[in-house]
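Coming up is one lone chain in structure tokens, specifically the form predicted alone.
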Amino acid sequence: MNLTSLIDSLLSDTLQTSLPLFGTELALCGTIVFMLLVRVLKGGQHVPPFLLAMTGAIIALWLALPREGIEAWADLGRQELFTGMLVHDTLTAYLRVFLLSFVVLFLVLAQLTGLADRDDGQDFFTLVLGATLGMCVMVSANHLLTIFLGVEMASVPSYVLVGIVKGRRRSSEAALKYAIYGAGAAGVMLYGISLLAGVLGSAHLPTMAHELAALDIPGQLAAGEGGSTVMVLALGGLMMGVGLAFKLSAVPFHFWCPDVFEGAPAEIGAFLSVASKAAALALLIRVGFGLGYLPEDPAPSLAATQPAAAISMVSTSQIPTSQVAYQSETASIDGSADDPLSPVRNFFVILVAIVAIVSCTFGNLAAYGQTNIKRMLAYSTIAHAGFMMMAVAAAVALIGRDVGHAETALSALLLYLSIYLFMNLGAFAIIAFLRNAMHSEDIKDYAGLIRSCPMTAVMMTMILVSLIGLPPLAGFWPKLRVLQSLYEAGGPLMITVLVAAGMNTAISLVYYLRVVKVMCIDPPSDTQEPPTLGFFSTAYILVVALPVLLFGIMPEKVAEWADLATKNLF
């Protein structure tokens, strides 16, 4: 094939088959397009810069849902774009819409709160969809320098959210050591990218699937030899793995998580502690069973429809150069000592095993002396973000044994966080409408609040509950679905989680209701005059808190989403 019909062919998927798919993420990038251009006009100052944002946001979401329904999700079919680059499948699907769901609230909470204000709007409501857009890339990443650019484009947005309040010293100290700790994290994650990348001659996941299956990494530990090449394989590994823990805040590379919580706007934590969250649980989820699930009948891709001269000419871009599975004579995904891709999948789970355990018991055990209710919350976000890797360790110990628990594992991980996104976000949004009325973040002030403020009392007793993860409220239905699936993945290692998961549940009940008991028990102070909130933040309260009631008397519509989500992964 001569240059000319392989530039051709490249075209035609990217318009045919990839640009169509790709709608959500360039609705965001023309909103972002056109706000700037509105400033820079004349008269674009008379322009609200959240009308500007939020119709972007709708229209993404607009995009993101499922013409036929979100039942059409059970027949989506994995399908790469941009020569394997991304990927689009029912989790793509799942989770932009989760993602856009979320930024559609925090819009609408950063307006009534009036964090993002007509002068600086359009930097704000920018700098959210541009991290947006990187959580996007990072949940349908399907090469590791796509993990990488997605993991800056959503981080260098989230830099300068966290300091955009001007004037404020705290939070332009918390700005700088986001973004040194990121920049550090950065660095080490890419210099993992490149041992990966050289070892296995692409940086294509499935291929590298393929690659680390031709290794045969049991027989050659078997027989004493390519000791050199696993260890260099490892050493990647954890680089990489430093990344997605900085970004999922996991001991140890938490340290930036309380004080960035504490110096950010509430608003600014929300959106850190949920979407920054999901997205860097997404690309978790993608490394691990991009890495140790082998399919037998890979998704064709352009590099597969093409012929033979193609392929080789464009093999540096990191097409695939073959989308047929490795079979060997003996590999079977079943878990057996002769998976080749068994060693793969024991590093990843037994790693991100312990570091869930460590993750969850430091964060609910750091969480006990705070005085701060925001960095409170930046521990049970640590502890809670441990709680979901359980999930995925899980679901990645059983894609070598049993396909259907494995889903079952995801799907109870994706059921997590949909509660989760109402349960942090309702907590944050409380916080920041009492700041406003009250000009403190200490839990001390809260006390008394059911007298001044009941109907926000309730709403934040009842979240803070959930997040305990207590019947009959929604957090009680992820978590043990995610204990459900521990027990399914069995083995010493498993239900040593289990058991650790079991005891942090019992621990964080502690520290939870201090902060129910201070609000509705605790006489409130004769120095601070008792807070009251508008109809507005009132009504906000209650849209955004009440499912985590609703959806833990029925959980059934949100749970059946989330089984759909995970239907066709395998």
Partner chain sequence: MDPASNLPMLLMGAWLVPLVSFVLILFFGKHMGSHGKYAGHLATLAIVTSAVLSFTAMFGVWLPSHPLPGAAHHGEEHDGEHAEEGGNLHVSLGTSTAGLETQFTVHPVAFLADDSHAQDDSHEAPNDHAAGEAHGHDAHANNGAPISHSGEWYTICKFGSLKLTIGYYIDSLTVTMFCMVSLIASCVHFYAIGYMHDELHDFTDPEVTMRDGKKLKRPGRFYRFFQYLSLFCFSMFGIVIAGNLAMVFIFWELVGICSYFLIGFYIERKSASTAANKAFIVNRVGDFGMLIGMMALWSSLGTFNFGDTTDAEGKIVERGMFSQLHTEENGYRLQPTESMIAEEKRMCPAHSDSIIESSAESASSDVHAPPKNTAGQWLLFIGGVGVFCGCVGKSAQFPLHVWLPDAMEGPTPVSALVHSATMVAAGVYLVGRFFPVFTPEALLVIAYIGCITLLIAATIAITATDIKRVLAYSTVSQLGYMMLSLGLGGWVAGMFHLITHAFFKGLLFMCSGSVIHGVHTNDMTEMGGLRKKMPITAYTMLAGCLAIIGAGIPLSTIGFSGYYSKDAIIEQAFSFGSQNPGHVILQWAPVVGAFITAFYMFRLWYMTFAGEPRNQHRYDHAHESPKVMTVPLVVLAVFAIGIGWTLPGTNLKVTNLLEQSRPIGTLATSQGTLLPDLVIPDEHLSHEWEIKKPAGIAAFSTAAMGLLLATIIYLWKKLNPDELKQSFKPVHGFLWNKWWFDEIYGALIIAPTMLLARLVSRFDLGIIDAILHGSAAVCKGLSKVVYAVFDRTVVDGMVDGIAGVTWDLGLGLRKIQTGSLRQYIMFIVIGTVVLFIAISVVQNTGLVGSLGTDLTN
The other form holds:
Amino acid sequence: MNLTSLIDSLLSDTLQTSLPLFGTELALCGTIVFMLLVRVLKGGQHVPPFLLAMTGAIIALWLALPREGIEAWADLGRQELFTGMLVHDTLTAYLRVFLLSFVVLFLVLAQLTGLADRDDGQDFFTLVLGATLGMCVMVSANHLLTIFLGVEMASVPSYVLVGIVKGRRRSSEAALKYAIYGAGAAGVMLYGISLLAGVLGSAHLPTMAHELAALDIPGQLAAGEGGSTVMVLALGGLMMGVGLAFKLSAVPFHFWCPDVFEGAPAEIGAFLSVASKAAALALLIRVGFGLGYLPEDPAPSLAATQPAAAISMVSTSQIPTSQVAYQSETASIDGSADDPLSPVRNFFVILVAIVAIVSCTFGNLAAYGQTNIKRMLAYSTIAHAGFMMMAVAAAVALIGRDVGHAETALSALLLYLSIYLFMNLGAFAIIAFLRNAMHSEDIKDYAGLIRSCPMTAVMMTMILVSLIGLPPLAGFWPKLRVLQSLYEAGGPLMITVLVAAGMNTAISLVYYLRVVKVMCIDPPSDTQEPPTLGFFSTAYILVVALPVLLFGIMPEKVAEWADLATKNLF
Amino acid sequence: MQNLILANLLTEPIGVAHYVVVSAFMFTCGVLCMATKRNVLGVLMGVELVLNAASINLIAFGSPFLRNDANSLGLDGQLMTLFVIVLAAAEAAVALAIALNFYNNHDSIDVDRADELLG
Amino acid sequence: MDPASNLPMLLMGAWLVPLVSFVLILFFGKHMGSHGKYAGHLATLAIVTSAVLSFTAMFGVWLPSHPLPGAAHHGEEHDGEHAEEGGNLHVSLGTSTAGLETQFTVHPVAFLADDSHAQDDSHEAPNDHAAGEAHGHDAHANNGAPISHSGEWYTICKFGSLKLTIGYYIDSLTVTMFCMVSLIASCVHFYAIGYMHDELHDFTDPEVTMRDGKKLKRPGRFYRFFQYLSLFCFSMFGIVIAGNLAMVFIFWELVGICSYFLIGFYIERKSASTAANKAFIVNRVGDFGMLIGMMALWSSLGTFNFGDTTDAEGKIVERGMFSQLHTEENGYRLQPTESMIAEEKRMCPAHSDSIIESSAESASSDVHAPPKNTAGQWLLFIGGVGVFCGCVGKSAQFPLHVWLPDAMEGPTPVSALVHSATMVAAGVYLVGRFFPVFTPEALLVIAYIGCITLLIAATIAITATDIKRVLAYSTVSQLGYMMLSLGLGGWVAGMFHLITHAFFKGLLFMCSGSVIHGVHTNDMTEMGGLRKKMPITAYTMLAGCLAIIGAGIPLSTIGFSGYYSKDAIIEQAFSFGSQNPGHVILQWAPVVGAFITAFYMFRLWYMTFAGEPRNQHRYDHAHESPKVMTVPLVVLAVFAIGIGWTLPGTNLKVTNLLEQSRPIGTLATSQGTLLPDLVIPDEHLSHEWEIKKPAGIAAFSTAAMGLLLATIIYLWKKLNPDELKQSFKPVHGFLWNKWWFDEIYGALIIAPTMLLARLVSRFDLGIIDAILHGSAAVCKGLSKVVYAVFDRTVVDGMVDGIAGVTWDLGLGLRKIQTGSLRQYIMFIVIGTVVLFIAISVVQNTGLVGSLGTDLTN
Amino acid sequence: MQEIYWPSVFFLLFSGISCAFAVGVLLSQNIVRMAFYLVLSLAATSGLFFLAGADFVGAMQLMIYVGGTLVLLIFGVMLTSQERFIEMHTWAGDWVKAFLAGGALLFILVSAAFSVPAWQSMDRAEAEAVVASKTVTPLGMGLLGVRVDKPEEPDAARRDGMAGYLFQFEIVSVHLLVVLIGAAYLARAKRKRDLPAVQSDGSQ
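So the form predicted alone is up there; where is the form predicted together with its partner chain?
Then the entire complex follows, led off by the chain already shown.
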């Protein structure tokens, strides 16, 4: 291999493989640059920035949508872009669609609430699109530097977004806390990344997995020696996990979350709780599977032609159970008994499971006494992140013995994310509109809302009940599927997680229903003027919140997409 | 088997471990800086120290002078460090802007004054 | 010279001279000069005579007739000595080295110890030791009985097979202890002559107010003080020389009585008499356990003797406890005797045949098979732990440590003696002496008790402001170190620390006494800057402080005495930790302890001697103590610095001396039977460079950090201690109140006893009436209760209660979110560290492996 | 006694300076001094980079960090340097908590440093045999996506993992653009009208 051939391969890789699959991100980059250009151009001030940003986001979304129909995802396979910096598979594709759909909805919300007015719109939209770009990088990261870069690209614009209302004391305080905490977490994460790369001699995730396998950790552990190298790996992994936990706002790295949510405008709360969380979870999956699973050589042709094992309740698949059993059997046979990466997975699973339990419980309990609705939702976000992490733990625990079940667990997670999008966006949108109408974000001021804005109150009630996870609303299905995956994963740890998850659903009942009670039962206060929402606001709320009901009654469609997105992932 | 570490340091080549010790020290200093300084700018300096510590690590892991085994990080280390430096600069710029915004609103750069949001 | 006859004579002399002095003073004390002035001189003369006799025994008899082993590794660089040792070994060993090597590799326990070690440098640890053995080249890696001389002087009584005798058991440990005790006691006597001069005339006790408002005035009790001191020394010598457990127990009690007298010397002070009572009572609690242990052992072994009894021709007529439990056939491993197994057979006959068989098998052919007789193991465990209970009381270990700090009420020379050479040392000495009887499980108990003691006492010492109290808690903590070390199998390390600690703690106490003598207060908050006024005290105390924190150049052989012994303990802890990952706390406790020790010792020194005077009045009146007090200080300081060193030109050093009396069968790594995972590592393994290096670095760096922190706070005053006190208010309060131990005992033991007493008395009064009236009331009330209690309270309360608990929990959790950014950042660090430690523990205890099978089954 | 190995001496020198000034940053209460110490610490770090053979990165460290980032920080110091902010006292309890936590962290990290066998020093002869190579060209090519060191890698699995950094190189420019727009937005002097909710909040 000489220099010329290297350059040739680079050119072909870049032009033929990478760039076509990178269209979404390119569109985002283009929009950012174009918005800057328009501002510089004479007369550019008169172009509404919202239009530009919206156009860019829609183009990006269109590029992200599968061209040949959704079923084409099944044969997407796994491709490394940019000589291994990024990876493109169905997970990337699904989450890109997810992120960009969210951004489109989010931009509309921001425009409706007036968060981005004409003067500052440029900056605001640039920051939103920049953060989205970072999240897209996060979901497709395949290299430690890409991971760090993605986290930074998603975080740094978010710091500014939190402080987007410049003259507000609380907003600036929240931005400061977010920025400093984020910088600290990023520093710890980078240090962990450096340790991992240093021990394994590579920063490319699949290569690192190879190196890990070559280290023969089970042998070392069994022989009781060499534990020190393993400990350094554990330390590095842990420190990298700090960065991820920060993005996920997992306990004990959640401290920024309530303060930031309270201090930031509600719209930004939606952005952070949905998009940022989704990207962080995707990154967690990338790390967990990238380091904890080494796909066997090009074998999976058999599995590729077969429908994945899916859960009967929500999935459309009709494969008989015997087939599932057969598949899992084969998987356990070729998924070799003493896998050299099983300690890595164990470490990951234990860590994620413990943090998930703690986050979930902590979030739900700490939400109890909150008086500010955004703050309460922040704790709710922490709890939900914990719940979603449980699915990741289950998936990684399953991958060692049964690829199909691991994919099911991931599909549960994707379903959760998709439904969570509507729930949280809806909740924060209602908060934002109500803030504009009644200048308050205190739960007690929502008293009597059922009389003044019945539609809003009903939608909010629906969303909150869905957040608890009660049927027949949409929030029920993903929780059920996560629990099911946990059950399939088995083992004492997973069962503990399962029990904790079940208990948390009960705990969370109280504080969500308290808000419902205030809205629907308590009499309105005398001092507060009854709020009225405009037509567009109500329409937006309806558009966002109705899916919560629809998907609750007919969850098949989203579940099908989620299944497709995780099929043949490995 | 040597017992006088100092003598070794003068006559023997240093290894990656020594760099890692330096970086660990700097990392700790940086984190403590962030945890103890009340001045926002002091906290930011702590961030710089932390990122710098990671850079030292990356350089050491890739250096041919410190290790020549097959597991060396090689050029990756230096390349990653370059990006870390750039990202650190970007982060510093934003954090500083946020700090100035905080200053404008609170007339103070004392992080302990950022205590309205709690519970 | 024949050591077998000379040694007992010399040591008996050293032992009895204080008794003579005691008797003389008892009868004629009052008449020896005014207020018995010469009684002090007599007692001092007696103890000096003891010292001379002891040192004669050491240098005149023991060392010439029992050559020391080749330099052991304590505090030495391993590599440099290696070749020399090897050579030494081959010369001095009569048997073939090759034979030894093969024996070593086949030996199961040694094999277990360290695989690579056995193969790569198989002629390291055990053989070095074998070289040191003067006799009894046993067929296994485990060591045989050390050189000892035992015999009986006098039989007190004989009830059937229960024979109580006055006997002796002398090995190098005995001789070393004699030298140490007599030397320190001599210094204390000299010092006391100066310190107690107040007692030479009518004494006005400033702390006792009579009913008429005047201070108590009483005749001086100078002679009585020395009378008790002599008795005290006699009792201590008695414990050390004792040849059997019963004799130990007798002198054990005698020491307790003496301490009662001495602590309660100012008997008119309420605090002093309370303290004396407390010491006595708490010690009885421990002694009760000791009696149980003694009975358990006697009933199964039939003897109290430590060593074998021989007749005139040197034939063994009765085997002692040690050789019964460590028989040659077993390769000197600890194994329950036939009689213990017989016990089991009687209990469950069906089960026992196989046991007998298997034990017979293991005794005869197959040494690999672990002993299966668990009842015997339990018996041994109970016996060991029982005896250890006595040591817990005497050596002030958790939970019976409460008496020692209060024992400060006695005069300072007593504190110096009690805390360094005698009383508390007795407990550690007994554990060391009795070491061969402790099963690995019992050792684990000892180690945990030591570990807890060490940490609790050290933390309390941080907040104490009474100079003597700081030292008292420091003593408790250091005793914890010794117990920990012994429990981890570090026999030499533990006994070595006992010796070094005796010197520097004696020194520290006498220095504090000198300070108190100079400024007439115990309160450190009224001191400061005394360095200029009392330089000798200040700098000897500095030497003591440096010794106790183990100051030395890490990984070298240069340091104060504490450096060698503390490092040896930490090395043993690391060695233990490396083999027992589940007990990782035992590995790190001594390191943490080193940090705290350094902190509080230098806090003490800085508060007392450095900085500006806090109380100008006291400062102005401060003065250096008279020569009779400072000279002992200097002498002890010299020892505190140098007792750990090798005598130049020879291989004479304390560890080598102690190595000579390493208890039978404790060399090789041993494994628990009741807890099969427990491994007590061979002590020599702890001198491996791989263990020595991290241990040395950890010990040094933590001590240096503690010193630095103390310097920052109390010398440079960069951190304001009052602010610290404020920030850590709950912690400070907790420590200031000594972990509420006294209160807890009050609530748990004393209050229930009182209540019980009151209840009993009330029972007498009106129980019959109460029953009659009560049953009527119950019938009436029942109907109400069913409605009110059950319906209202139970049903509703259950529902409300659970919701309420979660609600409160939720509100409580909110408090964590303090809003302080710096605290959030701190949580990043703490979270990372805590998670890492948690993961390490999980990983080390093999939990990951077990989960792994669960996850992937 | 062996001959002195000069790179090690320089390592001691540079690491000593950088660590000492890092401690200086930590312990100093004066913000101006802290900035000065930070400059020195980072500059000494670039010396460590040179010693490790990363000359280009060392130069970048000097230029971007010491030159750029620090100017930014010092700028911030000047903007806010009123008398009352120059020195801020940290409560002693915080120091102690920080040192306890930091000590534990440092301990873990340092023990990690010594526990990987591959991280130990090379033999002296081996170290002296290493030939310094120019790093600028490979770095530049690497940034363009071509890893010229790739063909030299013997291990095939590793060779696949040697990624070019073209993607990062390009995307980071967009990131910088976004970040600068954000920073400029916040730093712009004009105060914005508040959102409605702010009025209730602004009274505090």
